[in-house]
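Just the one chain here, the form predicted on its own, laid out as structure tokens.
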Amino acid sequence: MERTLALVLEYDGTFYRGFQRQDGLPSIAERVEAALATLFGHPTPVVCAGRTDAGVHATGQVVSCVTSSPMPTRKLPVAASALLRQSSIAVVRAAERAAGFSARRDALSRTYRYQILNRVAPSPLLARRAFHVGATLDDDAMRRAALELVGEHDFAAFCAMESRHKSTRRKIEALELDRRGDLVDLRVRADSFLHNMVRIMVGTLVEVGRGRRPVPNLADVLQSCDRRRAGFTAPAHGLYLEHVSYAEPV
């Protein structure tokens, strides 16, 4: 009998070309599907909640799959993580879901966290985990600017030019900044995101924090729908897919 599973993944995206399979290039999906095929004894395609790009990490990615294996869900995280250990991927949790469940289609919202190391000296330990900004950042200015982005807007100005979307309207439910010493976390929650949207938002807010862009400018950038009016695209290694919410939590 077939079963539908939801798996929560954590991974280091440093050496991957993203989540999605790409011919001849390392991907998270390729490694996860290979591990599940070994455990279940049959090919096991997965559907992800968010197609993280090259270099992007995850602490709460969710994938769904269908299997005829009777392996108990309580054993799956340990067994799968053992096979994936050398790939810097772990299965944190596993749960059964009703037939037809899709990690992507049934997601209510996705939360991304962007980590900035804000101090003069870089960190060898965080070189692949946080974006180093040596200049002092004005947290209050960044918070005020972030409020301009909350709500439903046309985010064309915060979308990579090569991206192809039917609509560039999105609803940001929350965008918050939290500082812990030298570490600044920006968390953003929305139902879905455009290509590079979070990284462009972060780059623009960093420009505000450095005094290179006034707070009210973000409203004008949104209205312009012009990518050239927004800030730089922050590097991938500071970005984490942190949480995906569903009607029934995974």
Contents of the next structure:
There are 2 protein chains.
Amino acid sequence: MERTLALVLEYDGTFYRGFQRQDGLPSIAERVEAALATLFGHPTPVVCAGRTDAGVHATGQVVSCVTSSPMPTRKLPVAASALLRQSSIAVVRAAERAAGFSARRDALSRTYRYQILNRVAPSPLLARRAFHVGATLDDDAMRRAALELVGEHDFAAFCAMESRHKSTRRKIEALELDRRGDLVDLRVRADSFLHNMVRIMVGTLVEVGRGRRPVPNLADVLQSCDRRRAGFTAPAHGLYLEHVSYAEPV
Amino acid sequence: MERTLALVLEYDGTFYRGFQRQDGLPSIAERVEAALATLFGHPTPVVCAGRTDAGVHATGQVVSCVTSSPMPTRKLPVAASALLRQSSIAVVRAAERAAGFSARRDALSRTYRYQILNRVAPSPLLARRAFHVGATLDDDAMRRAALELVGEHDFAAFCAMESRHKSTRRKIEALELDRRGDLVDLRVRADSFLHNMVRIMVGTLVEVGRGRRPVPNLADVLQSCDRRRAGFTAPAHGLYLEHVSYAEPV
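I would like to compare: after the form predicted on its own, may I see the structure of the form predicted together with another copy of the chain?
The complete assembly is shown below, putting the previous chain first.
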């Protein structure tokens, strides 16, 4: 009997070219599919909720797959994580879903966290985990600027130049800054995201925080639909796909 | 003119044999002394507050040294951290101290943090940063057991067998458990520590938390002065030297 499963994944994206399979390059999908094929005894293609780019991490990626294996879902996290240990990937939770469930199509929203280390000295313990900004950031200015991005807009200015999307309209449901000492988290939730959208938003907000861009500016940048008007693309290693929400939580 | 300096260090201890120089083996001391010799133009031996073992990390190690270089202390963190980047070591802060200051002798107390990941699945992002305990831990039992260790005692039962210390009496000023979701921090402050003392205390408390050791037990273990009565030595990679306190904070 076939069952449809949803799996929550954590991974260290440092040494991957991203989630999606790419010929001959290391990808999260390739490793996860190989581990599931070993466990289930049949090829097991997966569909993901968010195609993370090269170097981007996840603490709450969700994938769906179909299996004819009778393995109980409660055994999956330990068994799959053991096979994926050397790949820096873990299956954190697993649940059964109705036939036809798709991690991508059924996702209601995605939440990304971007971690910034804001102090003079770098942190060896967070070297591949946070973007190091040595200059002092003005949290209040960043918070006020962030509010200009919340809501439904055309985000063409916050999309990688080479990308092709049917529509560049997206709805940002929340964009919040949270500081604990030297660590600044920018957390953003939207229905879905354009290519590099979170990293360009973060780069632009960092320019605001450093005083290199005025606060009442992002509405103009949005209206321009011009990628060159937005800020730099913040590096991949500060970004985490943190949560994907569904009508029924995984 | 000679100046005495105090430096606060962060490091990833994963690939080191510990802080102290050991012939031909990679040590934090060797790397830091090499970087300071380059910056100052003369050999610069350092004295540390806590001799961390192989694989143990630090976010607040303190070292003292003497230099004839006129380099301003405010430039040291960036300059030294740049030289130490490939070594996974950073100088977080630097301050001038009175002649004769010793990071070891003048330390009033040391605080270590031990990080446990308490969930079924391992975490790739914390693989070398936290001790993974899959079985559910009983926080309350661990907190009650921890109280038996607080105060001044003979900690011979919590000291690595092969060690030689003049006295095995130490004073634990605080030992607290703090949980945020799956992450459990055990934070312990004492005047100083015996060899492996924190890791043996943590291993023993984890046995309590798993229900493999009764709660009113640690006072007996202390009194026995017998290492075999205490628990296992928790692995190095969950341990961080977090803070060293002085009459004048560094």
